[in-house]
Amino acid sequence: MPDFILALKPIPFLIEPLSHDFMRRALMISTLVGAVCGLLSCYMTLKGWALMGDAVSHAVMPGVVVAYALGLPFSIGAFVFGVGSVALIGFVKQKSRVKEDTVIGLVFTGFFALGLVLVSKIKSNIDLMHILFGSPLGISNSDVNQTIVICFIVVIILTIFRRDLMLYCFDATHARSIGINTGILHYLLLSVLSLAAVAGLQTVGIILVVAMLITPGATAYLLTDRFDRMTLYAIISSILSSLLGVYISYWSDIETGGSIVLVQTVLFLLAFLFAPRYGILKLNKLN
């Protein structure tokens, strides 16, 4: 009988992976990053910034390579290039007639291509698959510490500016009319997005981090109309996805990042079908 089927017995499924140090680290860091991304995803969903999240997550790739070449932590290079991509998007948008979604597509594909070229030209031990898809099972203690610090910073910023950011995401025009500096909030939210993308590199990698930044918020958005509950549901669904994803990847020997994102997708589909007010089955009954 396959190991994955045997692992479905509750006690072995839960207890055996915890006997390994790398699994305990993976579960801890995946849960932490999942919770932080789940919280941020609510703002991203309300603001409609799915494509912006995709842009920032891909734009950090050359930063990782440059940081390695200079002997710096990956997080520093990734953050600099993430913020740089946002600044470039804003500059091109203001100075040309090209629409924002087009500019975003141009910038993130350009940065991502630059990262691929740098990986191929700079002699290093960088594993391209590790950058693209993450590797929480092989995360080092130094990376754990960096990720914890980044997540702490993101949570502090979102907590301090919670009300202003919520109003900005709901109605930027109204926020501006009552004296809130929406320009600062715009770049603050994008900076937090860059930090979260850097944290997500360790768990699901560049390609899949956008799912952690969007899917939990989208799932929660189908379940409630209240922002407080939305954030709670998003965090819970993201933590659950991270835990189940890591466990499933351990027992079935599949890619951990892909496993986490697949669980998130399943939870979204369940909400899409069975949400009490906005699920498709409920809406069909009303019609």
Given for the second form:
Amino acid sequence: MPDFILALKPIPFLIEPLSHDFMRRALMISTLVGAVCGLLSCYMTLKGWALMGDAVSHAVMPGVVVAYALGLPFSIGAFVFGVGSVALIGFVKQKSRVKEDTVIGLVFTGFFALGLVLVSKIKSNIDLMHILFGSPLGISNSDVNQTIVICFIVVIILTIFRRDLMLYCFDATHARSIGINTGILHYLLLSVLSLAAVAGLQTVGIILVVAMLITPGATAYLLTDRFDRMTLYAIISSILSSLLGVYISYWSDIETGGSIVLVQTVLFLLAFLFAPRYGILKLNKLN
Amino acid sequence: MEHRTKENIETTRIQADQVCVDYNGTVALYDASLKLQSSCICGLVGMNGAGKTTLFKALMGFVRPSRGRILINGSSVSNAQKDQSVAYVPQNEGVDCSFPVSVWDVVMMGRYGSMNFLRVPRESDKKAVIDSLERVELSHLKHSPIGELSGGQRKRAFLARAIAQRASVLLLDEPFTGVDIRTEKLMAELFLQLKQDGRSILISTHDLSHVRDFCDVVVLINKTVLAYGNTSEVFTTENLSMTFGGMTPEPMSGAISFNE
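Next block: the form predicted in complex with its partner chain, after the form predicted on its own:
Every chain and every other molecule in the complex is listed next, the one we just looked at coming first.
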């Protein structure tokens, strides 16, 4: 890749892509979505909801297809199906003896398959590849607006309920015993998860959105023992991944979603190896 | 303040009348009645599955009794919850020790219920946390992540959270498991102090020697309250045999021996 290496001169590497409207938009939306998913990823990893994130992000698929077919904003359809899948998981778990992880796997693949079938049956201009793998470079203006609104809602909710959600993840029993309604917090967190999954699929697509929802949190978790710092590090690593991912994707002509998630994975690997306290090399012990 | 303390000392902390709890038809507790005065330490003794946890859950308002009623400080359980009257101190196994919070954060969680909607600590909250940490002798570790504490220190951190909450009823789940002798002594002294403040402490345990050492009253439980009263009167071989389903623990040592 000679162009890529040439482009590594830092200033043109950063500036040149900004001359394109689609690149400015892609960078803006990927950063925003990255920051929001990064913030949420702390709660997902601490609560142990990685599989739930995977489930919700896949389950929104039929919602997106139906919404497009009906001419509604895709986010509404996605949200309905995201929350619906969670409700269904809860219902099946409660009413049957099947274990939770089985129910989760069962419900989300069912929803996802339904989405695939609907895409092939409903004649529309939906590009399956865009839904599955994201296309921040080709995102439309109306999609940008929807995504901004979604991100705004998620940030507001997570800011207001920040402490309560942390307590809920840490010690739900105590939260309940001091009169906090943990049932509401549970569904609030799931709703926020559905919204973030919808936002995330814009940039990296349904298949990889779960990475946006857990990897930054996991990376940050290796770097600190403070919740506040963990959220900060998660957001920073997530934003960095989005920016780097989009730039690398532009310069070396690779899939944007894959590029963003790959950068996230590399950042996790770096933390896994070199984190001062919890990295496997335990650098601070050597000094 | 003086008046309030006096009032605290005179009230009935917990009153349970004929409480029944069942989970989808399976009876976990039936006809459980007990009355706990302020300024008292009560041992809750029973086997695994005897309903100790269920009773705690009922007192915290997590399960609704299918029959009977529970009053805490004379008002309903949900009101008691709102007033921060009941604090629960979990077993060590019940919490995620790798969670990224410091001792200070954990104790501050005891204040959440009295804070505003955004849970921004006021000066009074910080003061309550500082005081509680001093009482459990953890001030020097306040910035440590809870994951770095020993089992006994962690236990004290959660005790400090209950103290910071200023609850009048403390529910302690197996407080002495995995605790060294020094912590045990510190906790015992702390319980006595809390008792003198007018608080009531309910300790669930199957370790009888601790009950004998510092519980004023004891509740023996096996799906229902088998016996209830002053420790010296209730702790008879016969009662204990009933509680432990034919096996008789030695009331003095706590060791269990077979009856036949």
